[in-house]
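Okay, so here's just one chain, in structure tokens, the form predicted alone.
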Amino acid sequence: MMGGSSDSAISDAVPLWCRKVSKWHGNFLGLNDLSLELRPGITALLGSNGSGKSTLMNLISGQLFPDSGSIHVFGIDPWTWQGKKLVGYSPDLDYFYPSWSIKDFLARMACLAGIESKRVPSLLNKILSVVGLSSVQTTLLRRCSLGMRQRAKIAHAILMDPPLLVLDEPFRGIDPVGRRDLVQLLLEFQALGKTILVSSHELEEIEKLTDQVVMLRSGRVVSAGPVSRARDRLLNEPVEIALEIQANERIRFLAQSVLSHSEVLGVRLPEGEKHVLMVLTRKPELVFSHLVMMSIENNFLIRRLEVVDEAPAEVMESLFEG
């Protein structure tokens, strides 16, 4: 097993803080003003699709420049190489030479990294056998299975003994075996005072390693710490129901009446969408059944009823119920 960070100085500072980033990919913004502060420990990274958690690990692991904000990683920029030293990083991706082993791409990524040539020989042997790659380090890459390419990327984040890694999706692909073994890998990290940040859709292995999550949405931080805090934030966040109709005449009018109803949390007109009237609520259900029973009453026809964003109850039903 691997030991330690032993540098004090590093000990004492905040693992990661990020104030006010975010970062934009062409139009899309993929992180929006995002503040977060990690301490020691396994953390959770959940978030659906697009909610920002892969362009936040390459932010922090340095391979992306924030936009507007700032991240520390320990006080030290992750831009800055010796900020890129404190962070193992392990991808969604895959990024391979086909034609190379294993033991050979963990050794040409320890040659990038400066370690010395001397010590490579011992060190790949250790880091093999802790992420179980000893008996199948010389088979080619383009041979291996998903679950073999994820622990060579393990293996890679491992490298420099960083104090903090960054782990995205590592259980995709990985066999039940596999991923109880990285699961008892993971917790002998934390043991150690490594802080871990580790995002997946294996919700039941995630919930053997760790009760605190910071879950994202739309490039957003909202909610971070334990489970239980991050159901009850998010079950009563507001959605926005879109509702077009037909006769765009009758739309002020129906804006104001819907404005009464007590589950209602305001009313927005978008601009150059005459027949379309957006909607606030935590309760979309009961909004919904609202707005049938005036169309009926006020005689208008409905076009289009749904909510244009991703429930916070289905998010979290997905998450946490698999």
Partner chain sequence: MEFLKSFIQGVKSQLEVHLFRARVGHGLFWVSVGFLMLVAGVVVSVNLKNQWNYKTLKPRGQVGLNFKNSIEMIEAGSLVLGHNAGVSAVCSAVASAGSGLLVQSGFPVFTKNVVFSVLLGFLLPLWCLTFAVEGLGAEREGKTLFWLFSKPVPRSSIYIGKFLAILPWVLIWSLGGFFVLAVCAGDCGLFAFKLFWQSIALASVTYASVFFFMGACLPRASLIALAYAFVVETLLGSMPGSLKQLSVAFYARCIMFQKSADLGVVLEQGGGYGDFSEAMAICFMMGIASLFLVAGIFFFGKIELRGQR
The other form holds:
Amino acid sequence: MMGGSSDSAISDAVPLWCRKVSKWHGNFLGLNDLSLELRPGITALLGSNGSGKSTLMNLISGQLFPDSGSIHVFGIDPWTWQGKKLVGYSPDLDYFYPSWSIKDFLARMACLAGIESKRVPSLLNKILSVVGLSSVQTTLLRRCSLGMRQRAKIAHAILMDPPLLVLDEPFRGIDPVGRRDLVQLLLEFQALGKTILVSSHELEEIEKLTDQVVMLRSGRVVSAGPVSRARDRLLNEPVEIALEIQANERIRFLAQSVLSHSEVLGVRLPEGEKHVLMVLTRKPELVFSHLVMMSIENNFLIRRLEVVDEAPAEVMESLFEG
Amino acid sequence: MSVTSLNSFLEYRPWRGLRNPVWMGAFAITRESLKLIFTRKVFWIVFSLAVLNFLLYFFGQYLFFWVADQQPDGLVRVGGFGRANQNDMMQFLRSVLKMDGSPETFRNFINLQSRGIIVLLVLAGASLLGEDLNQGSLIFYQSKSGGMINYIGGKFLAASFLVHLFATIPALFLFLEICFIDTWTYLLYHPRLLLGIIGYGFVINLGLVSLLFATVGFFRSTIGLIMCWAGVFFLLPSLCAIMIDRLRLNPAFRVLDFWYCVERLGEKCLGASPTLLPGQTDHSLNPWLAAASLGFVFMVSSILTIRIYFKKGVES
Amino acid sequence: MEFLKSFIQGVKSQLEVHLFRARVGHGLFWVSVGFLMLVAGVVVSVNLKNQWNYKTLKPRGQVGLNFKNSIEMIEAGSLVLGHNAGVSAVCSAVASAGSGLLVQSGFPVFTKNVVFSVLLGFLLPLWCLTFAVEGLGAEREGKTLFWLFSKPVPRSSIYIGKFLAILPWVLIWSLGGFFVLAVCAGDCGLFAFKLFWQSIALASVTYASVFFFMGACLPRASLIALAYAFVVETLLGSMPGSLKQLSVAFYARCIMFQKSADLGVVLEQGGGYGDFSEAMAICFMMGIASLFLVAGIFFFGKIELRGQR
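What would you give as the form predicted together with the partner chain, now that the form predicted alone is on the page?
Below: every chain and molecule of the assembly, starting with the one above.
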């Protein structure tokens, strides 16, 4: 797998090929000029809330249409009906037909997907046992627990045996035993040569699944590739610290003295906020203690001291240290 | 901070203030429901239309008394627009627009205003009552000491306030206006009118609010409410018109038309003389029948309301 | 070719899954039932008072004939009129005698008061709305469209399939409601039903198409559909002048007007219903229905499932 590939030709063999994809949600840019290419195997999609994970997955599964750029799944546009055959998608939504049982739901979905009716019973038996729903198949969907509904969604995604599986938060609401089974299941799919894209906050499970990670942040790919590469890049990326003090007359003096620290890459005074100083650094911990010491020495009061955008660092920290 | 001061800070202190009586909670519910309604755009649209109608009547009355004050049998100068015959103007204001401070004036005014109330309640009634049933917030009211009685009472007051805000209060203002323009003897000569305005207001209040409670409780959504009220305020009158005005059935069938009954009762309260609408052939529904119709709707609505809201464990 | 195959497959599977599972808002269905019962009650009470029963309105000088005879006479007359250009004088005389009876019977009264105003102007739009808006509207509101969109069939087949799945309900409900009213009204009602059921069916299909479009493509579809039903169909449809030509009910009335005019009964003078011939009115209604179907397919194909970033 590689990220941001340039002018590689669209091949029918490439499971997923996105080029310069942008998607707006009203005034909010969900995805920003994103390019991505996936190879068979499991890939994890990481990022904080609002980083564009679900938007990307909706685009790949053809539920959204890109505002610019193009997406191809095995050479076919997923927005078209032919493309829908190739993608099995388990979305992060929790809306069902409440009065149907799990088995009816899957049988009707199979019917809508155009699977021959004589094949349906055997197929359902197999799939229900694979996702571990055989014993509760007659339960109405409105009485199902979150974990059962989650499994039903995964069963729906693999109904048509698609070569590309897109799973949005599949581990949410599933108990530890279920998670272990699901990890096992996904690894089996991988062994069958399928391509799987998983997004999750359950980093423990992601670690067990794969070391191929795509990290999104504000609609862009921050890093793509093996985990080690992502860690290096992320830990080296400068972070911005916001420092707010009580009185503003000394802020320029403060800026000068902060700049003298060796780990500070730069400072800026944001417009409109008179009491705030933004400090750019690669080692926030060192700068933090430096700032605190300075405040004691020079006798000014700190109102606020925080890392402005710490989401990727936090995610990576919990991924590797937690 | 020393240990002792921390202790005193964390220490449990009994409540020393005065508690309001439990039933006062109803007013809080009223206040909050009204705030909710005031945030709706539809309220301000309907309200501004109602204000326009009020101003029309306000200045219409003013014009009438002003014209009547002018020199008899002369020409009246109206602003810069020219002159008009005083008698013609009086005639027009009195018999066509009926803006002469008579019972008919108030009847027409309140009838028009109550159309506004119907539109408002049908569009915003769901946010007044139905949302609590739909979104499961009823449990908060049930858990309070006042319980559902406070809830029903508070909501009833809120809906009644809206009714009086649109109908009774502006009508009383009109009455006061005439007292000021004419003489205060107007009040002495028309005490029935004053009582009639208040009475009509309460008839509308009783009818509409009880209907609102029952229908919102049953349908819970604006769509169902609109369909049901369209049946009551549109289908029933047209069915009655077909039966009585076109097919000449017994006029007592009008008892089916709930809104006609309310208007008829209001007419009786004010002592206004009945006026036929275009196409109407008969206007002689016994007021007791009208009162029975209103009473029937009130009874059925109350039973429904009690069954819906006082059922154990209202599901949401 | 492949498209066509999967289109047909999509429509078939939609019908299979959704045909007997029409979802209706629980309140709306009961309001519709309530309206039907109310109007039926009124029709029965009018009938009991003999206000449109032909028996009390026997035409002068034709005491021996009853309503059924007269209908047979009209039909015999029009049959000959329709098939034979050389009209026999006897037949036409028989036919005109029959239509004279018909004019004085309860048929025009019932048609004018119940079918024209209450049924076409109020009940039919509401009944069709109850089922048609919910067709795809319920999927939109319940956010279950995803389950339909993730299938490898064209969007147009989903739209058409769902439409065909609700259509039987709309037709059963509107024709059934009309039939109940007709039975309540007695012989003249049944005669009206026999004469008008096609036009009512066509009107309900047109309504269904319009409301189905609203449910599939517009936000807050139920409110918009209700507003349309009341403002355009009920208010504009009963206004004098040519503004009522905007309503679907107008064209249905045109067809009915022509049909009864053929039998010698003029239902409403000066309503403008004679301006459109029967064929033209049918074309107009079918045009409206297909226009909304095509527009619906177009806009439905562009729907993106937002709101789940």
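Model, not experiment: these values are computed from the prediction. Residue numbers count along the first chain shown, from 1. In this text, rigid core is short for the largest set of C-alphas that superpose within 1.5 Å between two forms.
> Could you check whether the CA atom of E285 moves 2 Å or more between these two forms, using the rigid core for the fit?
Yes.
> Compare the position of the CA of E273 between these two forms after a rigid core fit and state whether the shift reaches 2 Å.
Yes, because once the rigid core is superposed, the C-alpha of E273 moves 2 Å or more between these two forms.
> Could you tell me whether the Cα atom of E263 shifts by at least 2 Å between these two forms after core superposition?
Where the cores coincide, E263 still shows a C-alpha shift between these two forms that is 2 Å or more.
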